[in-house]
Every structure is written in structure tokens, then in C-alpha cells.
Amino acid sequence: MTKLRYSLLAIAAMQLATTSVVAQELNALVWCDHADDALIKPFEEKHDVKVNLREYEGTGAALALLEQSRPGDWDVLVIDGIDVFRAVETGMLAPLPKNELPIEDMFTEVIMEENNSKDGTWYAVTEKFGYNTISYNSAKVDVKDMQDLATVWSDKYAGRISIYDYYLPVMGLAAISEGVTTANMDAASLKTIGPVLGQMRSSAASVAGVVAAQTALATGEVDIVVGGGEWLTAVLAEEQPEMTWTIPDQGAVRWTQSIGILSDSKQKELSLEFIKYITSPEGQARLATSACFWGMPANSKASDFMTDSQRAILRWDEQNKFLRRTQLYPAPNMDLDNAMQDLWLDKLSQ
């Protein structure tokens, strides 16, 4: 055999390599409770791929980066679980099997078909959820007031809270303090919680994204996180375990998120084992505790891939009655969210 055969075989080989890897790659765009090695790496294992993951806050973060992304680029995508009709109704998100879904196995509130199916076809499953709530310290307050939304804000703990850095959950809360439902939010309602918001700010240190609330609450520098949850304080508790949440009279927020297969995915059928493994039990253990923020598991089936410490922290046998006392996020128009930004930046962002 001639070196320039040699030559060509090894180039052959080469590509057939290169594309055999191609092949078996996975991006996926996702909330940073994906990124964590405990949940991606059994899953490349098993399968023999790699998984790229994109990190992204916001759903305007994750379709801008769709617009400027070329088709294919993406095939999973976790989002909002409120928001999952928006890309719907771009043609964004690819079908799926139903019958290939835990839906049975899911907390009947948290299945939201009405969010993740339209005229009976299922876009995405939800995989997570949690709640927007009220984080505290509980060495350092009342544990009573913590029960009542308008006694977190008041002059009593001025100086003491953190709000976090988002309008969405946390105009909602104010809402729900006033009486009013989240899904029923319109222009008028904005006036009734604009004073409200004003208290708050006014009772404030800071407005902070989630790890400078986290830490802020964990240092000392402030006593009570408006808007957070066990997502923010599960991952304090093992070393700190005053640092603990409750869901006020009034309610809370609860929070969903969902995951689909983008619709331009050349890697569906390996997308779909990608849904079904971070939908299963064993997955949503994983997920449930990963070490970028901590929430509920969809799939109730993950109690037994769970110790009784991280059943107890999420608060699992509370469950029935955080669901039935919780709405979800406000789900404005567009006329009616950039109301409710404006309303944000003048009230909040000071």
C-alpha cells in the first residue's frame, strides 16, 4: 500500500471520527440548575455523547439568542413554564410523544396542560418548580411576621430585606397581598400595588439578582429576601439551617419551568432521551438538588431517589398545601408587561 493511500485512509478515518462526534453532541439552552455534573453526567454516560450547555436568565435572553442562532444550533430548551406559548406560537418547539411522558407521576397542579400543549399536542413537559416566596433568617426575626406579606415590608424591618431582582414574581406577591390574583392582573391593578412596591423599596437595603441576595442573607447584611424560596435558601440550610422560607396567609408565587425539543433540532430522537431521563425519577432528584438552586421535582416519583434531609428542606410533605395556596406568575400582554416594567424601574430600581 502507497504512503498517499495510507494518507487518504487516515484523513477517511479522521472525518469519519470527527463526524461520529458531531453526531453524538447534545447544546441545549438552560436554566444553570443544568450545569451541574451530578445531573449531565450520567446521562452522557449512558448514552455515549456530549451534552453543551448554554446558561441564559429570562426568557427574552433565551429568544434573542434563538433569533441569532442558526437553525439547528439548538435542540433542548428549558423555559418559563408561562412562557412556554410563546414559543409555540413561533413554530419554536417540536412535538412530543405524550405517551413518552411522566405526566401520570406528576403533581397534578404543576402538570399545566394548558401551558405546555395546544389542540391536545404536547410542546414541553414541566420538569421543576418552586416558589417566590419570603427567605428569612429565622434567629434574627419574628418568625410570626413572616406570615404576613404587609409585616415583611413594614417600618418594623426596615433596612433588613433584600428584593429580589425580578418584576414578575415578586409585582405578583404584591399583588396577592392586596387580594389581588396573579391571573387577573391588568392596568388597574397596577395602581392598587404601585404604593405597595413603594414600601417595599422603601424598607429595602438592596434589589439583587439571586447569588447577591443569597449571600447577602447569608452574611448578615440583611434578615429577609422578598421573592425568594427554597431555591434560594436549600443550598444555605445544611450549614446554616436558620436560613429557612415559609408561604405567608396571602400566598406566594410559584414558579415553573419547562423543557421541549426546539423544533430545528437535527437530534430529536437523542433529545427526547434527554426529556425523558431529566424527567424521570433518578433525573429529578438530581435536578431537584442541584447545586445551582434547589426546587421541586415535577415527577413525585423523585421521593425515592431523595434523602429524608432534602425531602424535609423542600418542605415535601407541605406540598398539597403550597399548591393550593399559591398562583402562578403574572402573565401580562405585551402592552400589559411593559406597563408593569415601567412601573418596576420607577418603583423598584432606585
The other form holds:
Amino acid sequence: MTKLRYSLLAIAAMQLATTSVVAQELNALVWCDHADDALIKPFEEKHDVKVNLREYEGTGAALALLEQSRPGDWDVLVIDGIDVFRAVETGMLAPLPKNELPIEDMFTEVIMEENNSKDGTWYAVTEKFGYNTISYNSAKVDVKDMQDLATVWSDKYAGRISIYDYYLPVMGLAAISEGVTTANMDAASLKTIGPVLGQMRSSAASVAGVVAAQTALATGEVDIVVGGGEWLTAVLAEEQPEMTWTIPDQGAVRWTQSIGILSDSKQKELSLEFIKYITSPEGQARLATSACFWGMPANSKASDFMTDSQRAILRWDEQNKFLRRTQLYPAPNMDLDNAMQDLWLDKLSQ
Amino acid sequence: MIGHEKKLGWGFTAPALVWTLAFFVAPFLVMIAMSFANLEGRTLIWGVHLDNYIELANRPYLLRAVAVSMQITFIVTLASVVLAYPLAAIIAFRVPQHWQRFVLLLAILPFWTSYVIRSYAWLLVLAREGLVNQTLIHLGIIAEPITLANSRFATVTGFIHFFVMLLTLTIYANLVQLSPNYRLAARDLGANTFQIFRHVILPLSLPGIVTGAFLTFVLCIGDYVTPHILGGNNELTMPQVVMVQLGRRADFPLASAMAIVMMGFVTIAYLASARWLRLDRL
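Go ahead and give the structure of the form predicted together with its partner chain, now that the form predicted alone is out.
Below: every chain and molecule of the assembly, starting with the one above.
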């Protein structure tokens, strides 16, 4: 046998060894905040597994992707808290063992049993939450004005506001400003919301996604982002402490994201370990301060693993007050969702 | 012998044919079929339903999106041709031949950066505290910053920056193929510079212009990134509305119907320009 053959055999053996070392892979369909090494690496190292992350935007896109995938392609799904029922209805999510999840340690308002479970069976668990409210540059606006939603989008700030480009929270804010609770939104309440959206739209310089809204605020293009919150300004706060957010007197909208195991997963035990890690105090602290966007951890014990500065940016000490004053953002059925989207697009294009 | 050559020909073209059938023709047929399907809940009902096309006609924001897309596309195509033609002519006729490659390289330099990054860069340049506003204020032309970003102006600027370079290449490729003898002959016959351009150079360079303009039209009408980043969603274009249908609603039938309508406009543009369209000039 020649030296070349020995070398080739050695390379092949090394490749086989490497393959067997990283044989186990976990495939997760997630929001961008999970794509952070600081969050994922500790789990990978502890369990000797490779976590493959695929980011998506919009529940519809995720459900379509899952429907087009082969059974077993995906193990874990991160989903908008109000949309868990959509995945449960289609049988995509597997039951979760409630007793193995830190539900007792969670902020009461975000446990959301009615969203995450059906007929007493849990299918998902809340992992992160935050607010769609008013972000602003405190050096450029009258801070008192930010406590009244109607003033925020009044002519006083015309051309100085940007609207977050997601119809559900923004329409929720519009509803709250008119005294309509998000849980009671229906087709009739759209008639009340329509003119508010029209006023908001006429005062806005732009309707922007996350990065564009952050850029607009940071560069002085606008001074206020309607629908913003800690997730928008936290990453700016270190260099520009004047970028901040508030919950107006009328209240604001609360967003949540949940995590569950896909029913076709062939690695349910490992998937559960992943969920237990993400919802553990350590995992929660890392998820809360993830590179893509910050948000409050659902597990209140995450506080022990966060710095004073991180807690201050997230307004940890004010959470009880904020949770009382905010409402979960609208969870419309399909007909209402379509009507809301049509109204949004109609106002947006005016 | 002919049979062998035929087989060889099929052998060479088969990979391209299979590729085109698998990744263009088949998905296109699925999209057409999808546009006639209906979505009931999360269930797709296949069939020949015209509901999606009727929806298109009945929703004012969809018609506005069509109008906005067409307006932006026409403005961008026209402005890009007007700006690119002199640039291509200068490179082809005025720049010494051994410098032409270097100048073309400079012209396509912006293509080396990511399209998304380039769009965000424009957003910063056009911001209220950006380079353009600060320069205008410094020169005393304006007293207060004016709104340039998040507007149709910004979208059109971002597009033109990209497409002028594309058109410069197609027009240049056409112009350098024209023999100098045409111009010399016209001048011998008494034509002045404008007449040479009007009656000789312009008609002969029409294939390059139309080819570039057609590509600009196709790329511009289907682009999602530039209007989304630079337009600030102040006007919705067709691709943006298509994306909204897919993002949360996952309404693939309605999104497919919109895509088919966009393809209809592209087909009309193709038919209008087919006479001069010369892709071999690229």
C-alpha cells in the first residue's frame, strides 16, 4: 500500500469520525433573536448537538414552509403567541409535559394558558414578551406628549413619526386609543379604528420594518416610532441613551412569542431539552438580550442572570405596572384578520 | 452522421432543457394553476376559480399598487436611458480604447456591494441629517432639511443608481460594434454632429437601448427590496403587496394571481419592444 493510499484512508477515517461526532442535529424554525451564538452555543456544547436555525417572518410563511416540508424535517417551532392555535388546529404541534416547564416562575400575564394549551394539553410555552408602544427620542419631543396616544399622531408631530410595519399591533394601539379593548375587536370596531389609522398615516413620514425604524430613529429622520418598544430602542440605548420608550396613559399592546415541538419531530426528547434550556433562567437571560432584538424574558428568574444595565434598559422594575396597563395584541379569526389587513393596506397606500 | 450530430446536439442541450423545465416551466404552470385555486381556511381548493382575479379588480389598494408600480417603472426606465446613453457614448467614442475596460470597471463598481446594503446606504445619504441635506444646508440652498428618504424620490434614486450602470453596459456593447465608417460616411455626405446622431447612431444603437430598457423594466417592476427600504412604505408596489399576502396570510392563490398580472405587464413590454430586442448584444 502506498503512502497516498494511507493518507486517503486516514482522511476518510477522520471524516467519518467528525461526522459521527456531530451526528445529531436539531432543526428549529425560529425568529431572528434565536440566531445568536451566545444563546445557542451553550446548548450545542452541553448536548453535543448542532442546532440548525431557519429564520422566518410571518406565521403564514412558517406554516406554508412546514406544510411543504417532509415529516420530521423540523423539530422546534417558535411562533407568535397569538398564533399558537393556528399550528395546534393543523396538528403541527406535539403535546408538552407541563410539569417539566418552568411555568410557575413566569410572569402571570404571559403564561397565557388559553393560547398555549387546548383542552388541558399544553402545546407551546411563552418564551419572551414585550410591548408595541411608543419609542421616541427624548431630546426631540415633549416627553409629556408621549403619554397621550392621540397627541403622538396629532399634527404637532406630523412628519416626525414612523409607524411600525405590522398591522396587528398598530391597529391594536389605534383601538386602545379609542377605548376599544384588543380582545373585543371585531368587524364593527374597524369603523372606529379606520379614521385613527388615517390620521396616523397622514402624520407619518414612513411605515417601517425593524431595521428601517431603528435607522430612522437613530439618524433623526423621525423622532417617534408608533408600535416601537424596548425591542426597538434597547440596541440603540447604549450609544444614544435619549432613545427610549413609554407606555402611554391609555395603555399599549403586548406581544409574546411561544416555543413548541413539532408533532412530526423524530427528536422529541432533544427538542424538549432545547425548550427547557430556552425557558431556563440562563437561556431566558440570553434570549432577552439577543443580538437581533431585546425583549422581556417570560421567566421572571432570568433576572438573576442579567446585569443591572440590562434590567434597566428593559425597565425590569416597572414590569408589573406595564403588564397591568397593556393588552395582548389582537388575535383575530381569519375573516377579521383579512378585513384588518385590507383596511391596513388601504390606509397604507393612501 | 446527421443522426449522430442530432444526438450530440440533444446531449448538449438536454441539461439546459431539463433545468428550464424543472425550475421555470413547471413552477410557472403551478403558479398559473395556483392563481385559479381558492384558499378556504388553511385548505387549498384547486379548480378554475376566478375569485382571485375578481379580488384584484375589487380592492382599491391593489389597483393603486399596480398604478404605482407602473409609474415608478416608467420613470426609472426613462431616466436611466437618458442618463446612461451619454455615459455609454462617452466611454465608447471618447475614452481611448485601452482605458475603456478600466472605465467600465469603475462604472460597475457599485454592483460589487450587496443590493440591500446599497439601499440602506442611500437611506443614510438621503436622511434629514444625511449627506445631501447637510450639503444643501451648508451651501445655503435650503434652511431646513427636506424630506428625501422614505419617498418615491428615494425609491427612484436607488433604482436609477443601479439601472444606469446596467443600461450603460448594454448601450456601450451596442455602440462599440458600430463601425466608425458610418459616421465618416455621414459626415462626407454633409451631416452635422446632431444629424449623425439622430439619423445614424441612434437608430443603430436602438437594439442596445431597448434591450437595456427591457431588462430595467423587468427588474424594476418585480423588485421588492428598493421600494421597501427606500420608499418607507409610503406607496405600495405590486411586489410589496404580494409579500403581504404571503407573510401572515399565506394566501398563495391571491399572491399568484398578482404575480400573473405582473407577468402580463412584462409580456406587454416584451411584445412592444420585441422588434428591437437583441439579447445577443449583451
